[in-house]
Amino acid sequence: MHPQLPSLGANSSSTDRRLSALIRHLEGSSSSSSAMESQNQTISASATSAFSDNSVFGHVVRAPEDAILGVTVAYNKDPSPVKLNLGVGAYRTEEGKPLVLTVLQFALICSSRVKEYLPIVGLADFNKLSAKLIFGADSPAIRENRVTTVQCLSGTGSLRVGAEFLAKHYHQRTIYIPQPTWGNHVKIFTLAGLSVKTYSYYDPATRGLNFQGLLEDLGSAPSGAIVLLHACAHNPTGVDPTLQQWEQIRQLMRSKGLLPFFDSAYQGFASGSLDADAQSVRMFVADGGECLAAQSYAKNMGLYGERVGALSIVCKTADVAGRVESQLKLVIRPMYSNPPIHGASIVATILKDRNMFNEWTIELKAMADRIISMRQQLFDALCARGTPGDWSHIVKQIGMFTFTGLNSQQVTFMTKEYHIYLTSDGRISMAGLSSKTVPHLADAIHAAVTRVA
């Protein structure tokens, strides 16, 4: 039995209004609570496989550990003090502390606070000012309108919409990627829709590129076929043609008819100069083809967990590229719907202002530098240390990565002796370097070439 209800009149409370509605809500339970315990006996009597003791899912097997991210996993379990991670590529200081440029705290305070929906490409002034980023501000393709971008979550992001988008629209369905590449690449086309071949690019011997298998496979492979290249900074390899190279490739890709889909992920990470990491887009640009570009700001602004990219279409004409931004626009839709807008405002924030674009270069160029630095630093540890071997190429390559020429058993051995995280390939991050770390790294790189095959 219930307490005697409160009076509704005239100066009853609020509070007695609100007790009186509770009470006649805990009444109805009550009344039909008989009911529901004679239903729930019905219920439970009956098995059926909702109450079993199988699960729907029990044949799922578990995944492997993703073979770059699962090294920070690995990593993050180990308790020992003198542990490095070399896995993942995120920029670190001399401190091994995550860096936060001193210009997004500006651009935070200056960037849009809408949080409304952005329409299904994305925010305009990204788009546009991610397209002269690497474009350059005085391209054709741009002021012909010839160029329609999207933007994207990051660097995977723009990748997979541009992958899906050949799928649907594009008469070849098989697309070239270096060997070695990303290993991202791979799945990334193959769930979009394309066939997955490779071409040479890494030559293991010399631990440079392997330019003449490089222009073989592309001269063999069929006309109109895509192929990805890295812009710069080529991931895992830090392995770039020349720019007369590249020159070569243009002209071959262009004879057969090859579709050029660049992966820009470090453009001034790479040299520290935003016009010397983007000239072999430019270039194929500035030839009046076609191509397809997908940008990342996740390295060269910080902005990793922001996950801001764009995807860069160059068309022949202004019609057809309002036809294929139509169509993008459908690929999207099902996909996330539209994108996120916080970190593009940052972005658009920083490179429509000219002084804070300058600050940007200079903060740019400084992590470039002391990524250039521990190149020089390790180089130098190795060859005061005389491990066997010619290591000039860790200071011939470029970018984030370095492809040490390391086994996966000597892997292997620095991570269970030295508690040196990296990939089983043998890359590194050189961003993940200090002055301080240099000499561990050394020191594990020389035991494991003189004491693992």
Ligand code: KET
Given for the second form:
Amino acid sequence: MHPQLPSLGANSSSTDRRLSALIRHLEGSSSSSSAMESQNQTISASATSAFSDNSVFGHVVRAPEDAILGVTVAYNKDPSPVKLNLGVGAYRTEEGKPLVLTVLQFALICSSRVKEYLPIVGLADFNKLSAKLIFGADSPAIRENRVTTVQCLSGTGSLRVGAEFLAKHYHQRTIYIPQPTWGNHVKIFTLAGLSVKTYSYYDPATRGLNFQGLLEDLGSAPSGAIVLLHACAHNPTGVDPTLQQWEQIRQLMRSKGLLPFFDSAYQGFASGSLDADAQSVRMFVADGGECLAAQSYAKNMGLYGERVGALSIVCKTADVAGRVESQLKLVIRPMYSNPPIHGASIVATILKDRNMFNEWTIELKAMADRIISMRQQLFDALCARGTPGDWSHIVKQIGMFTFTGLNSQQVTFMTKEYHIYLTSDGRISMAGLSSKTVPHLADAIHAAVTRVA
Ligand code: KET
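Same protein, different form: I have the form predicted on its own, so give me the form predicted in complex with the named molecule.
Time for the whole complex; same chain goes first.
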């Protein structure tokens, strides 16, 4: 008997009999599935060889792997027992395993079993609660019904829907993104029809914020331009402005009529506090101005594969917000019709129950704290090895990533010699490290820095 499948009693109804047959089928299928797979492979191999020469797609060139997700593809192919994936920003436990939060397991029991289509804008409760989470429970913009929130396919989908809306309805088509930024931003905004420019953000010399450069670049941006801001835990640099710097950015942007588009993929992961990590966004909403915010529950609830996120647009009046929402529906309907129900009902269950919400914040803080302790351990390990250079940025940077300063040759060396996988820009996902693997990484960095220029 399959361990998760129930056994059925003697007085079974016709439903029970069908379930019994299904259970027998499932128990039998695990042994036959590999035979089926190899049969499928044979079929597709012969089909490919028969038609490849005169295919109507014969001209299609192979695209390179994605700069971030491709790292996992390469990692999966490596048979080494010491291999380590520090590429994608996905949280791992001290044992190196993916984490399903305890609160999710409770929420799964309580969340809705309804499998009907959701409305185009998604689950109403989820949308309301998501807006409260990012803007604050007492946000005047929410109270005045000036915010429209639509459930989207995680952070990526929320950015894309927001960008498509802006490309259709906003008077400025230029979006400024930080240099550097998450690799997918350029593609999302370009494909949506916006024209992408960059603003200075990171100073490689100090491995900190190039605040002067940022102010100058935004100061010379055309009035009304859109500006993509990482709400917290900037990816890939781990460098965030201070609250005072945020205030200066806000004043400058408002004085020039620049439109803020926040990407909030790490709320709670930077400081361990959901409220502290939303301060930048709340500052811009408190001044009564307009903005967009894309939220993701991938990292902070560990719902990566469920694709749960939200796009909020804060408007000047409730009337404008209503009209904006009607147009967002026209963006969404032909794109994917309406969003999936499962993940959103889990999130809504957690956000609306005080006990579950508290449990979530405890687990979130534990994840953030473990990442912070990995920073300290890696820093100490490099100091202990006398690795040349100043590594204090490892402890100073914020969030899931450390932007090490290692160059692409050094990264290639670490992958080849130490089976450590990271993006070629030298970004390390600290969430993928554990006390056990820190020495291996420190050895690899030490060797890369001392042996590869
Ligand atoms: N914004 C930022 C800044 C970000 O780092 C990610 C994901 C996303 C949005 C989108 O996440 P979503 O899963 O769509 O909610 N970043 C990690 C994963 C990826 O590249 O897709 C990463 O940088 O590793």
